[in-house]
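Just the one chain here, the form predicted on its own, laid out as structure tokens.
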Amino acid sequence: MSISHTRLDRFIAEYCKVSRRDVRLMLAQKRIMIDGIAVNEIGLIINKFSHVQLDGKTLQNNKAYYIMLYKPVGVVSATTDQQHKTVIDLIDLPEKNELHIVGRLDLNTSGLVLLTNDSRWSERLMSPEHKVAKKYRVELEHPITQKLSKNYIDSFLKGMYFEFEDITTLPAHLKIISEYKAEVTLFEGKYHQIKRMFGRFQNPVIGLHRFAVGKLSLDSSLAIGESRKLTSEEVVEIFK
């Protein structure tokens, strides 16, 4: 039995099939432990990862999974695909079915990739409240001439109206590495963004690449394709 969150009386009703009375009873005589310390509280809410025993015996031991992958060109963000390689499918980990994906990429978009079975995590991550910096390598079709910098950089910094969805983009910042180069941080996600923004200047965009997301850089050491699993460090410190 996993789940979300819940009060945990109700939990233990459901899981040993007893009433809330019985629940009551163990609590007040101190038989049920939350993460190794013995509670009493009848209202207290635990969640999916919550270690939960009772009279010793683990009722709940979930583990959360976060996960830092190098997605090549050609793969899509999606659990299933019956034509690509999913993001899912480079994962080696026995749990990697419970993973859900923080963001997805583009199948011709390469780089970081984060994957989860941590809702809460993913949901303040993707949250415009929190807004969380991508940040995007972009190589252009066309030229960026001195003379058109200024107007890109004010164009991507006022945000713009995109009228399919009747709304207009969150500042987003654009720094130009060189004349067919560039740097796009943005602070949300919305459909095709970059290469719509780009548009704007009949400029295609031919190539794409997340190096980074909130504080969290892609690892140097991936090669295209593998992946690895965040220390505690980085999981919060993504948010920073």
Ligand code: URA
Given for the second form:
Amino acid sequence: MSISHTRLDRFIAEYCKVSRRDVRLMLAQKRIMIDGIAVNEIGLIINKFSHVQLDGKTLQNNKAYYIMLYKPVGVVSATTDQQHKTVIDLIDLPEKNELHIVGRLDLNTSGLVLLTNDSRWSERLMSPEHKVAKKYRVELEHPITQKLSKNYIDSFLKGMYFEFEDITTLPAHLKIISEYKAEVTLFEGKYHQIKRMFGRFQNPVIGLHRFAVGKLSLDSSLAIGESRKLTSEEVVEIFK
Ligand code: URA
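What about the form predicted together with uracil (URA), after the form predicted on its own?
First the chain shown before, then all remaining chains and molecules of the complex.
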């Protein structure tokens, strides 16, 4: 049995097929331990990763996984695909099929992809309220000339209206590195967002690479296609 968020008494009652009254008794007898501590709070909320024991027997002990992957161009950000290799295919972890992708990249975009089985962590990373920055390096077909640069920067900052979704993009930061190269910081992830934003200037994106999400940068020691687990500090500090 695996849950994302529930009351302890409900979890035990369902797992052991007993009444909530029975659970109350078990709690009073200190037979239930959460993360190694005997508890007696009937309404305690537990989550998918709480270690739940009854009489020393483990009922639930899910491990949370947080992975960074250097996605190559040509690999699809999906868990299954008929045609292309997927990001999951690149991961060497027995539990890889439990993972979901935190913010997809297009087929022809490379860079940092995060995967996890912790949906609260991924929801927090992706929600616009938390304003987690996603940083991209962009290569363009046409130059951003000196004359146009202010226009580009202001339009990214102001937000662009996308008629198809009926939304205006959140303020995005554009840093011009050279005529053909720029860095973009987004605080959301709409479909083909960067390509569509440069599309407003009839300037096709010919290379796109995500190099950071929040405080976490793509590890320079990872080769293209490689992945590693995040450290427990990275899991928390990404939000800072
Ligand atoms: N914007 C895009 O256009 N593509 C991506 O993969 C990410 C952001």
